[in-house]
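Here you get one chain, nothing else, as structure tokens; it is the form predicted alone.
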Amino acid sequence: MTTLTQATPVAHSRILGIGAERGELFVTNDDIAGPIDSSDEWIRQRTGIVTRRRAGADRDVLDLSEAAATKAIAASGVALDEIDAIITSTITHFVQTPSAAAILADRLGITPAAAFDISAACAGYCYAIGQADALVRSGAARNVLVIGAEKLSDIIDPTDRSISFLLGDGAGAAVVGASTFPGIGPTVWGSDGSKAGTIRQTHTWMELREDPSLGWPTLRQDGPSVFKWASFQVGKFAQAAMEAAGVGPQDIDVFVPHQANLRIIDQMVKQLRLPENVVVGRDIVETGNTSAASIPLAIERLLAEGQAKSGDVCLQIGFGAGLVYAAQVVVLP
């Protein structure tokens, strides 16, 4: 039998650099309260959001991704020709093919890196970090560029009270490479497709083709069901990620959950019994819910503002439409 040569694995990986790009427009609660017959007070009480960032009509998800990726690559110190793969998580790249990742590889000058997109909604960044970790440690790639990016303002119905007033635009990126120490713990991930209808498009693209009067598809959610699942079920996945990494609440310096709702974030902090000195990402207050971009955006803010620092141990967890979830403990770059 012929013996095949395989890639040489490495022991550990870590995040080498993070970059972020938010939409340039500041959209306040007063700006959007009218069409949903609401108020600044109601939105703050229900979600914690004061303002959200959205991008103008002349910028798309590729533009946001390119800006965030450029910053992440610069922060990592990795040369372009040393990036072997790019993974982009997004639900707002509006062509089936080619992938956003392939276009971005060309824009960024990292061709011929392997390039592919994933669709895991608000868990997409953590899904991609898990894949990047596996690619690096298996020897399949030296360095992997991960991007979580959304322009959710493209799929908003301004009159919808279920989800649209939550949403913002932005992109976060990270470079994952080999490490002399374990910098990314095991990924705990999964899905529950039986609840797929709780966060959904109003109708499919095929239905729109058959009946143009339906109009552009937008997002909807069953708010109470999603809130209950996220508040009381997702915490156990974060706990499992700590256990898989061999750490406990006392070892966590930073906690960054998906920025879905401030009430959900505060509920998870209580469930996990995190010490009071743990820094918690609450970027949702000023940026809104940016789906796949929310975790790297929140981490970048904490690092930039000095609330978190290089070497801190961070528990991160994404969760959302699918329903899907993914969590891991990482060392911040």
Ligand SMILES: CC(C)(COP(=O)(O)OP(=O)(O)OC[C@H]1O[C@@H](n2cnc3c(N)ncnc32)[C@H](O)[C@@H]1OP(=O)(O)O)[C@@H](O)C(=O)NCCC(=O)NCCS
Second form
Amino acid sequence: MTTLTQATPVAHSRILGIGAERGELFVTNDDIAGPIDSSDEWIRQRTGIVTRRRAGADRDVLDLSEAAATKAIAASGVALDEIDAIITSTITHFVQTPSAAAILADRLGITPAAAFDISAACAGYCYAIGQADALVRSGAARNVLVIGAEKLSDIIDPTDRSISFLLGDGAGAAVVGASTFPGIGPTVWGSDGSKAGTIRQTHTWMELREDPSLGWPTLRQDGPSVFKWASFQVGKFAQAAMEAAGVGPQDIDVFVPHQANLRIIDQMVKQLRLPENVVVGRDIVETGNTSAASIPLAIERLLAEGQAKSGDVCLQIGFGAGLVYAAQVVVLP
Ligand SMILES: CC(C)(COP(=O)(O)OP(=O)(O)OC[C@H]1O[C@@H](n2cnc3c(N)ncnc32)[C@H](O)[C@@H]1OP(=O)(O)O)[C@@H](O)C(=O)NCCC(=O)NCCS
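Since we've got the form predicted alone here, give me the form predicted in complex with the named molecule too.
What follows is the whole complex; the chain from before opens it.
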């Protein structure tokens, strides 16, 4: 039998640089409360959100992605021709094909990098970091550009009380490459498609084609059931990610869960028994829920504001529509 040559694995990977781009508009609770018969007070108390960032009509998910990726690549110090793959996680790139990643590879000048999109909603960034880690350590790619990006304002219904008022626009990016030390712990990930209906589109594109009067599809969720799952089940996966990485709560410097609701974040901190000195990402207060972008955006804010620093050990966990989840412990760049 012919013996094949396989890619040569490398021992370790880490995140080399992170970049972020938020929508340029500051949308307050008062700006959106009217059509849902809500109030600034209710939204602050029940979600923690004070403003959400949204992008104007002239910028789409590719523009946000390009800006974040440019910053991440610069921060990483990696040359464009050393990036072998690009993974984009988004639910707001409105063509089935070609992928956002392929277009972005060209825009960023990293052609002929392998390019593909993944659909893992609010867990997408952690899914993609897990993929990038595996690609780098297997020797399949020297460096991988990961992008989590959403222009969720394109799929909101201003009269919807279930989810639209939570959502914002932004993109976060990271470059993952080889490392002299372990910088990305094992990814603990999974799904439960039996609960696919709990966060969903109002109707499918096919249904829209059959009946144009349905109008543009928007998002809906069963808030309380998703809230219970996120608050009481998802913490277990973060715990498992710590165990898989061989660390405990006392080793964690920074905790960045998906920015879905401040009450869920605080509940997870309690459940994981994280010490008081652990810095917690609470970017939701100013940015809102930006799905796949929310974790890198929150990390970027902590780094920019000096609350977190390079070398800090960060527990991150994404969770959302699917239902899907992914968690890992990473060393911050
Ligand atoms: C959406 C969410 C903020 C709603 O908060 P909640 O505390 O669960 O609110 P409930 O749906 O139980 O409703 C409580 C009350 O507030 C009212 N209410 C619901 N939505 C409201 C809104 N947007 N504004 C004002 N009042 C609202 C309800 O009518 C209800 O009133 P009642 O007590 O008089 O019947 C919350 O469920 C949530 O964050 N869910 C999970 C989000 C998430 O993690 N998503 C996954 C990732 S994207």
